[in-house]
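As a starting point, one isolated chain is supplied in structure tokens, in the form predicted on its own.
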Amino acid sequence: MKRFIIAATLMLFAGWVHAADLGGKVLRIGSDTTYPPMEMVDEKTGEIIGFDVDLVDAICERINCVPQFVTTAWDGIFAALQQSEFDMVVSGVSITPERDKQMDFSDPYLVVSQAIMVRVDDEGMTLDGMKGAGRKLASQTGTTNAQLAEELVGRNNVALFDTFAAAVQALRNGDVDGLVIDGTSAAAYEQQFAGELVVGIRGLNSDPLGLVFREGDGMVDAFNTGLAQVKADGTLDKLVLKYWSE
């Protein structure tokens, strides 16, 4: 019996690690790489580079995988999935049940919590005061961040734009009062505007992030093992201290 059951284990590990061997598949990945620290083009190379970058790496080193992210607008971006455009989405995608309808998620890698930046002249401002001044909040059309925008202080006060950073440049030109984004990205560019700009609300709705599918799409499971892996071997930890270790 004990012959059997390790006949049979080794028959499951094997079967499991055939599961996640890709076989050196090359996968087009679809991202707006505006979206600093998660996706971003290096302005002295013109890499895309970034927190979700480096993790679909580190996957793919052991599935057996070779991604090759291709920088697309937000708007359209799950359209384009849908149509073979791309393999799959990474950037920095919210898991919704409106969305898990439409397309199949990875397990969660990341679980972010939203936030408001203000000018620095701003910062003392409070949820409430935001809410109750009729203040204007951007964000980035189609996110869930946009959603939060509109329920704080109604769809006629939120400007949206297709990007996050025209978004942030609308705070900067004060065309806005507040904008509306995940924790992780604020926290980007307070620093890359600080002086100017400061994560002034903090700790609103959390959202965990998932790698994207096209439904039914067999990679799911090995992409599943391979986050798996790098969560339980520290990888994820490493990287999350590499881009958010202040």
Given for the second form:
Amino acid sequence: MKRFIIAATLMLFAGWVHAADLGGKVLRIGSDTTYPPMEMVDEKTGEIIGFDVDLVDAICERINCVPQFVTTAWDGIFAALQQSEFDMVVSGVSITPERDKQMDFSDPYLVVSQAIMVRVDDEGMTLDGMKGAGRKLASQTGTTNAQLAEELVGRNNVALFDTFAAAVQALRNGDVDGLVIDGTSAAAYEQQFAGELVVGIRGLNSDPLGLVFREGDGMVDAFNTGLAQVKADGTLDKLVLKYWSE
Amino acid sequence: MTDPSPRRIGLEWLQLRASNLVLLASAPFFIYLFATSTNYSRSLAFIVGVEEGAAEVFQTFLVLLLGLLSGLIPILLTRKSPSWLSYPREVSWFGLVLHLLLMSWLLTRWDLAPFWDSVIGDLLDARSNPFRDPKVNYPALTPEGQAWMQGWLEILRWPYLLGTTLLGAVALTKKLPERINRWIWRLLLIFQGGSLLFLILVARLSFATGLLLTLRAAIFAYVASAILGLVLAGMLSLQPNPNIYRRYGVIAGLLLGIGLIFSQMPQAQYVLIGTIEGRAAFIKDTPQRLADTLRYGEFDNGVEMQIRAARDVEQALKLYAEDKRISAAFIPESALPAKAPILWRTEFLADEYRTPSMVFGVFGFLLGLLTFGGWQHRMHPLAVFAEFYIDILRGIPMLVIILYVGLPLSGAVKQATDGFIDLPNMIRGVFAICLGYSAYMAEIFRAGIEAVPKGQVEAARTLGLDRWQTARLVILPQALRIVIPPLGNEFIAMLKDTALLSILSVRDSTQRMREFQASSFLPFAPFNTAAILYVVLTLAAASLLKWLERRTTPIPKK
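Could the form predicted together with the partner chain be shown next, to go alongside the form predicted on its own?
The complete assembly is shown below, putting the previous chain first.
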């Protein structure tokens, strides 16, 4: 038994050293690029930019790979990963036990808390005020935000959209009273719809975000190594500062 | 009329196409799949929308459906009915008795609580109505609500049962004068038929919420787009008279004039005060384009500013004075506090003038163009409009129409009417599909109308029928018969296009499929299930249309 453990440790270590160099492999990365500032399409150049892109670039620099971001719709994104359409998914994905059963996650690279955006008239509304009196919340289908919205007000009072952009529109229209979204993106939407929307409630359920791989994909170790380096040398902190100056 | 061709033996009576026979033969396999695989049965339950208390509601629904239908049989059969619906009078009496039995069984012996939870609970507003149970996620009544419903049931059930049965019997025996008979007939038709339509088209039935939503959206959109398409086809066939261009030209000029007056209204004076280090407080309802001016630094000193929303002037000034992160405020000049440093001064036409100015201007211009185009081609301006509408709407993808109508347009309408017109997302989506498909419908109707020989119109005019009578009595009956097959085609296309409603957060079968897929991560089962469900629906629709087509085609004389 003892020998087995030593052998396993050695193999793991050997794998760890080797996997930290992917040999310039080109990676197709699926991402729902309608989620500023995590990932979005630059309206001037048409390139995919955002925090996740910068992070993967930084990691790939260290473990020798070439990231190639591909825009895709959020729903079906994991099915596409499982069917090898992508090598990995980086799209501000929260690590949840159900998802972890089907796919492999890297170590968390960012912990975000969720927030509820409201129209400026409703600023100052409390979470209890949201829960009571049949208020409606919007979110994106198949996200942890949607789960939280459902927990708060029940499925029949939740309107789920394909993209957060449509959900924001519903909030502006007054079709819903709040929008459950990651705090990281709430700040970006608050700017975009200045004068209309504010982040009303902050600091709800914290979600760790991870990079997503197919079940049993060896690249996970390499990316964890790269991520650890990026964390250690302060690159990650710099990126966080770049995107969220507050 | 006898059929001279020899009777064929076999599956001919089924009137099935060969491909459908293959599907029918493979049905046991699908049933086996859904019965044995939990992934598939879970998918099916979720996509169809089986909810709390589904079994009870389903039983109640079935009995109620049969009861109402059997109550309608005598009503439908006693009046003049087309030859294909003629049945012996015994059938009518049987229907009446069945109606009495089923409904009295339902209304006296049945626990209707789950049914009311689903149907009535959904109609009550969750925010304000005390009879709606706010503690559960699905529509349900509070105990007081249930007691209230039970009270009304006890008062109303015997009058209802006796009333419908007696009136039906009276109408059947035809002992009363024809005029009274006709009124009884109408009353029963409105009451029983109305209840039946409500049950099928509106009531929330918790055993198949998703499936029914898909079907109902298709039916509503189909009826609405057929009506709109017929109106457009009618517009296309309008003939101009010489005065029409002058009249329409004057209206266009008036609209443009009103737009011009609005554009000359006094402008709003605004100032940006403070310093540029922090964020700028920006008051709600100030035009968004000014926020963009601030955000992209397109004003005087060219510094991009971050923005923080404020409810009103007071809050903006308070934020400006007290919040350290906010160093500037964009406010009306009238509210300018003393000694505030002014960064930028601007004036703009307020939205309450700008919007009507644009709307009147655009409509006036459009009407002017239509009139000019019509004058040039000797066409009625409305016919030009119909052409324009068809060309535009046919050119826009349905997805774009639905997103546009469902989100920004509905928002604008809601804002313009101060929240008075606030349709649920499903109706918005149905409206969008109706707009898009009416363009195709109009073309189908036009083809049908043009297929009616010219001689028929001339003959009708010679007989002294006016334009409207000619259209209603001569052209339309023949045109409609011609276009039944393409109209049926459109229905099937629409049934599938309701899947697009899922982008408006309408929980139809497709949206449910996506939700289920997203939470279960199953790669195949949800998609396969939804596909099978849609195929079954479209096949059923196709069979119904085939039946209708056969029934309405006159039997050719030998």
